[in-house]
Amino acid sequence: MTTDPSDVPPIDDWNRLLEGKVAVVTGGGADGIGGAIAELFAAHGAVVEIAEIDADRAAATVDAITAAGGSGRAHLVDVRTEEGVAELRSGVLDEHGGIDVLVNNVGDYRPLVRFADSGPESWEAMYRINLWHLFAVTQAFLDPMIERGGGSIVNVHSVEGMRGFPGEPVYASMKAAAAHFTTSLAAGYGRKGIRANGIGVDLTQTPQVDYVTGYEDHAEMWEAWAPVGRLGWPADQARVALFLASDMSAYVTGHNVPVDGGTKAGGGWFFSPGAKRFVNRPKTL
């Protein structure tokens, strides 16, 4: 380590910004922010493994990277287990040696129980999609990681642990755990090589979260639900996963970013008289 500017990482190819690298995307399947993460890293010549639990749609996200000139693979494992982990480790590894990127991104709010009907199976749960996966595919390739010379982690996980969410505190506090691990990791292992940021996601159209069907008629309001005035795609998330995953944010590092339409910074959620409920997009007021 020196002092000099020139340590700075050089940007040979603002279009191959990923050229060469091994990047590993969980949650990869298409329509989701996992497969435009996933198409996105393989347009800028990541080599793309990715782990999904459901075969079409690792199938459609290969297909949709090999059309476009890509490089990709799938492996149908679940990674909320610690055998679906130690196989997609064995997979990556006994192929590449090492990976560049992790992008930790499956997560759910499903199913949903409310607080006060939750229990110890409800929790382990959202503990399993939200938050394990999260510890356990990071140790599985923070060493060969390490051992390549370092990488990015990108950690996706929501904006409810960034703020306060009425809906499901369990949920949020899984979310929260999210963040921190990532802020913590950053501290711990910046010196070895390795970043590590996360994405707060909020008011974005994916399988899980429909934003569209039902508010076809209320387009207008937009403008009221989200400070940029619009959805959400999953090309936006995919886009600030590509900044974190490559040397363009190569002094960024710690950070949670809330890419969400500006929805932490204008309040987000409202208690709506009318529904005696808090709502993130309400028809009306």
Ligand SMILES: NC(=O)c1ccc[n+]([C@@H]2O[C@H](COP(=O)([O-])OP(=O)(O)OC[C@H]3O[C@@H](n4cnc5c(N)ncnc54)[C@H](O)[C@@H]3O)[C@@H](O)[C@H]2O)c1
The other form holds:
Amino acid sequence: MTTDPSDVPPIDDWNRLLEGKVAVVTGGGADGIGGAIAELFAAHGAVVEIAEIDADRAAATVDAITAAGGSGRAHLVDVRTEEGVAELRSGVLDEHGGIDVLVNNVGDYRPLVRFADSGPESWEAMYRINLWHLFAVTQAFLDPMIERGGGSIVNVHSVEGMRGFPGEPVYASMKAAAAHFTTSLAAGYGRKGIRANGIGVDLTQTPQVDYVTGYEDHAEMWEAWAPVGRLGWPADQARVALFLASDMSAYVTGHNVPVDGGTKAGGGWFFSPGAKRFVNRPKTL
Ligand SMILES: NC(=O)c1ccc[n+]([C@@H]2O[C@H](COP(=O)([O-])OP(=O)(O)OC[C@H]3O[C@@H](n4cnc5c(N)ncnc54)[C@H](O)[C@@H]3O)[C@@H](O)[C@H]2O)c1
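Would you mind giving the form predicted in complex with the ligand, to go alongside the form predicted on its own above?
All chains and molecules follow, beginning with the one already shown.
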């Protein structure tokens, strides 16, 4: 390492921030956050390798990338399993030898089991889908990234891992661990050329989390629900992922950015005396 200002990586084309890079995106199926990330990365010149459990959603993302003139492939794997991760690793490395960007995006709060009703089986399921694969997929690609000269890891977790989530503390704990894994990885591997940052998602319309259905008559309430006053979309998340994946953020590592329309800053959860539970979108003030 030097103290030379030319260490700042040059950006030759601001419209193609990932030109020539190989990016792996887990859960890159269409209409979700991973799908938007895969499409935006491909539009910025990356060859995108998608790990997806749902064949239709995977094909839809690859079709969208191809139609836009980009390059993408899908690997139909379950990243909760050792076999799935091994298959992804060999499929990608056999083709490219290494990778430059890894986005660990898979995660799910479902089935939502209240803590009082939860137990070892539901705890294990929350661990597998929200944390285990971050360890497994990151380990699978870390050395190939280092051997290639370094790279960027982006972990998509949740704002619920960055604040108290009264509704489901086990899920929230897994997301908090994902955020801390990110920070610790960054501290340990920065000198080997690896950056790691996280995104704390909230209020983003996807197949998993539908913020519209049942709330059609309450659009004006967004001013109360989110400081920016609107629903979030996968593209909102993808833009931050692009920043963190590219040399735009060359001097940023170990951080977890809430991409939440300001809900973490503004609180976000309200106790509803009527329902006698915490809600994030009360229908009345
Ligand atoms: N949407 C939100 O508001 C929100 C809020 C907080 C956190 N998040 C987090 O953001 C990430 C993306 O969420 P989303 O809303 O886009 O979800 P989504 O369910 O719409 O998309 C997830 C994608 O991952 C795929 N997938 C699921 N399990 C898989 C597995 N085992 N192996 C491979 N692929 C698998 C799904 O088929 C899907 O295409 C998750 O980590 C989620 O926990 C989302």
